[in-house]
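So this first bit is one chain, no partners, the form predicted alone, shown in structure tokens.
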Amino acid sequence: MGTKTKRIGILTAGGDSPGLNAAIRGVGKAALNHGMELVGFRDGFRGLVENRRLKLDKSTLAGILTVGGTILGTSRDKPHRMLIDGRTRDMTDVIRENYKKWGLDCLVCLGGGGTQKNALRLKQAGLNIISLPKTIDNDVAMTDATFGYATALDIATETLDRLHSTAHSHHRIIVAEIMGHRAGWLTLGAGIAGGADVILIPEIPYNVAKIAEAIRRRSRRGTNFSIVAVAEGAMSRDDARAFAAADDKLERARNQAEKKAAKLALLEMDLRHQGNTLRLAKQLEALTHLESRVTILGYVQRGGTPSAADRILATRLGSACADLIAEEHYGVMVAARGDGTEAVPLERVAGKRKIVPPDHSWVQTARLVGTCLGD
């Protein structure tokens, strides 16, 4: 009897990111070379629940390396909390049934931190799972890099480059909001590469007065403009203390009622924080007497053609994934490690976040060139 052909399922979950199609292609072409079959599921875990499939063969994979987004579509649906017919339901059993129904030997999940947690849940439910780390935030734990980050870094840096000319011409403070709710890798990298005068990241709570003084100091030296690169999750010291206290209250909650109240308080604080960049710009304008303008980069950072670096990274991780499947090495995330890859158990990844250490070399570099970090 011949060896059974392995059938691989693949999906993309969470936010879209440059390099997803390159990763799909990397997994697919390497899997086909191993003699495997590849089936894509549309719109993340929901497609697996609803049996919405796309056969991935050489013709389907052709030409997608340079294309942004994902040919499979994506969603933020979670297997254990999915909205079905107006009700939130645990669809893990349905996913397990469909996994068996389509004769899958492994399910490959491409996504960020939330996807790693969902991948672990499905592993614990008995499925053979391998995940790949994707996010422009670069905050997935246990990997040197995530695909999507390099492209977003290029886009954010180019935007700062362009903002310099208008800031200089009009003697303004330009406040550029860059994505990064909990981690500041993107803002820190773009701020250094784009020559920002102030860089504000979630890991280093800021003092508005110190930022204003740094800008006034530039004015006294004859430079009447400043570029402030601020992560969407950056916050003042007072706000950081309030969030920390609310988090601590949630941790110490003794019953469901207390947990619900603490979660609601955190949600309200999070909603109030959403306009933080605009408030910061107004505060700086009042303190420095310089006109300020806000540019919010938003989803432009996640779109478009992936950079060469992201194409290479996604292809490397994707092809390594196919090798692991051939070896029947499941329950892992394919991490970037130096010029190679490493299979990291999902238990070591799920629920963790890679944030910027306060003593990181990039932080030290920013300080040495005179960049204000708000502290």
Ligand code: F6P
Given for the second form:
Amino acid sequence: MGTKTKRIGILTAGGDSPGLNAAIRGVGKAALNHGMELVGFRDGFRGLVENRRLKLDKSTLAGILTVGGTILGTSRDKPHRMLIDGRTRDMTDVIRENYKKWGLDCLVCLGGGGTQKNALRLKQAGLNIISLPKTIDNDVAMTDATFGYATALDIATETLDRLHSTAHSHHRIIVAEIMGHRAGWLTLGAGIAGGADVILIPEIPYNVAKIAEAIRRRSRRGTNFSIVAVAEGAMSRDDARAFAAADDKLERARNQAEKKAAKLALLEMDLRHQGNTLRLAKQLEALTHLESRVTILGYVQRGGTPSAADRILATRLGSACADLIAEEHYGVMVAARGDGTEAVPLERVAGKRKIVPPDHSWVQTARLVGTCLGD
Ligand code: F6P
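Which structure goes with the form predicted in complex with the ligand, now that we have seen the form predicted alone?
Next comes the full complex, this chain leading.
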């Protein structure tokens, strides 16, 4: 009795990143070589609810290794809280029914921290799930790296390189905002690689006076320009204390009214924080009497063709995923581990975030070469 041909569903969810198509190709080509069938679902988990499918075969997988973004489209929709016809609904049961209706043996989810949580929810709902770690933030737990990060690191580093010439020519402080709300890996890595004079990350709340003093010290030594690499989520010590207090208030909320008020307060703080980089540049200009200018790298960091490093990582993780499906080893994330991979149970990944430890070797490295970290 021949074994049933396995049918694999695959989707991409959360923010896009370079390497997603390389990963889709890695899973796909390896799965086809295992004699499996593939069906892509468009726009993240919503595609599973609304039957938005794309057949994946040799021809659709051809040529996508080098293509940015995701041929499947993506979204930040969550299975258990999805906006359908103006109402937020739990669509887990619909997803489970469609998974069965389409005869899927496994669903592969490519995404970041939020997607790992959604993958665990669907595992707990009885689906065979395997996830791959994707994000330019590199903040997914239990994996050495996420695809997307290496390319964004190259882009951000090249940007800092280019900003040096204009800062030097105009004797200016250039403040470059790099992506990463909760984790500073991209800013720390690009700051070191790009020779930033100041690196500010969410994990190390900063003191503006200390930053200004470091810039003035450079001026006194005759170097009257500075490059400040600041993560989206970096903040002053005062703001960090205020956020911590607001988070604590939400944690301790005793009823819905208190919870709603605490969430509103946090939302207002988040909105105010969006102008932080500009405010920081103005503060530094006032304190150092050097002109300051701001560059926000934004979505350029997520665009375009993946680097060779990301293509290798995405292909490694994708092909390892197909092997796990062949072994029917489900309920795991395919983690990068050294030169190999490791199947990590989703329970150990979901809800955790890999942030920069204050004593991380990269933090020490930056300090040793005289970089100011704002503390
Ligand atoms: O999670 C990756 C990321 O690019 C973050 O670095 C950034 O803060 C966020 O996504 C932006 O989210 P969106 O694409 O929904 O605006």
